[in-house]
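What follows is one chain in structure tokens, specifically the form predicted on its own.
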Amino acid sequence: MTTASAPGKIILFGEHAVVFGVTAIGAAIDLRAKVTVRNLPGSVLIKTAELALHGFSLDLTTGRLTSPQAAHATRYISAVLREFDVKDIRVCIDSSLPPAAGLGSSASIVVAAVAAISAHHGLGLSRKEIAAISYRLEKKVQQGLGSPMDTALATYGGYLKISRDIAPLDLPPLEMVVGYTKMPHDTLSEVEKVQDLRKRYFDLVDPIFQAIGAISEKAVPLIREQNPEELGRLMNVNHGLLEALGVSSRELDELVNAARGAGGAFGAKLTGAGGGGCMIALPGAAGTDALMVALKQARGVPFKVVAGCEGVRLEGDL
């Protein structure tokens, strides 16, 4: 038995503008998806705990599945044991990431099978190899949405500089409070509702996307000093920005009013591409437990995290 385990991301900067080139600073979070693979032989079984699936056979060969349901909840999966044409095996998913929020869960999830499945049959992948190969197959589940950030962060964790190239920072962890909406989020509606905008209103648009990336290259060195207050503030603009690109929505915005207001944060934006999906929040000095109470108050779901975390592991070969 051979298990992985990959990290989500929050976007601390930079949604949107990042797609015209300007810089954006992603961070691995240490809410994780964890894939096991052991012998079975004469079968292939997938197993899917969290997704209320208590398991089922999939045959790689027809395609024959118990249900449509399953064959959506593991086409990652799938394409990850085609990618190397496996056989006679078994794979458990467990991930503490929710699904369609924005944090990465299925780059975490590609990612952790691609590591466990090269750690179980000795194909002695390096970290480069599995982020290139999980990219490609996240890619092509997603029809050419695939984001190289997200399998890169689940790959090698820490923090990413994203611009016309993909740059590893070497900053401390950041202790934040995400939280989710319950909304999920189209990520391919949202982009293009953003360029649509641009196409109309270029003027306007394209200062608000410099602004946004000016926002992303002062982070860096408030995250280098530890400086919590104007970080705060930073996100406190970034999402203002976003706002006014009209990416957010009332959940989201419900959520950020409360960590900065009864959370007492010293800033909260939304991350990712926005509509629903989470909202991440720097805790003040009352703490994560005022920021956790303040969002569940306000109907969200929170979550305590690191940014900056380790990347893909292997939790054990047993």
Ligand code: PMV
The other form holds:
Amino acid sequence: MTTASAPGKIILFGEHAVVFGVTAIGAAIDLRAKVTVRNLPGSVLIKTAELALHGFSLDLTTGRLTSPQAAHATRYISAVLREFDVKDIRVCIDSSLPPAAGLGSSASIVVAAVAAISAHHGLGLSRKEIAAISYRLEKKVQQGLGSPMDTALATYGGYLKISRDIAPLDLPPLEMVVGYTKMPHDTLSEVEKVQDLRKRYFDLVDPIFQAIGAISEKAVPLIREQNPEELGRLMNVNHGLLEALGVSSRELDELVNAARGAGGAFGAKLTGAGGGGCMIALPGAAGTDALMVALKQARGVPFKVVAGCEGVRLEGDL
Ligand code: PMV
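Now show me the form predicted in complex with the named molecule, since the one above was the form predicted on its own.
Now the complete complex, all chains and molecules, led by this one.
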């Protein structure tokens, strides 16, 4: 039996603008997907216990499915099994990441599965190979959609600076709270919305992108110096600019306002494509618990997270 786990991710600054080559900052978070593989002669069985889904299993040899919600994780696992031509196996997924929320749940499942299969079958894949294969497979399942950021963060962990290319940033961990709106988000439609706005109003939208890029650049030394007050201020400005681009939503704004108000956060913003999904907040003087309570009261699902955590790893004997 072999188990690997990989982290989810948040975008701290720069979503949408990054599509046009402007700098963004992403971070791995300590909500992880765990994938366990063990030999099961004569069968290919996928079992999952994803958060927000009921457990289910899918037997690929008989096609037997115990839940209609199987689609999310099994599509990715099936792609990994096909890639390595693996049979006679039982795969268990145990994820604490909500799917379709912009927290990189599919990337972490793919990366953990590739790492688990590599170790179980003695393939000895390097991190670079795990990241490259996982990116290709995630993109294939998503029919060509997907940036390499999610699989890179799930593989390497820490922080990444993304512009035309992706580079690691050496920064200390940051305690944050993620607030999930419980509304699924659709990255493609939000990106198209912004592209359309840019086409119509290039002279207005381009300066917004440039301002977002400047925020990402200014944020790096603030994370390094651990200055949450100023970082929070930049998160608030970034959220305002994303709202101007039309990618926030009533639910996201409610959680952002609750975090800044009753939650006493130093700052809050949506994370990822927007339209639904999640927001992030930096706890203020009132601490993390006050922020969690405020987000719950505003009908969100809060998660305490640490940004900048470890990438894919094999788990010891369980
Ligand atoms: O929805 P997410 O978390 O995968 O984030 C998408 C980020 C965008 O900048 C909107 C798109 C992209 O490919 O960078």
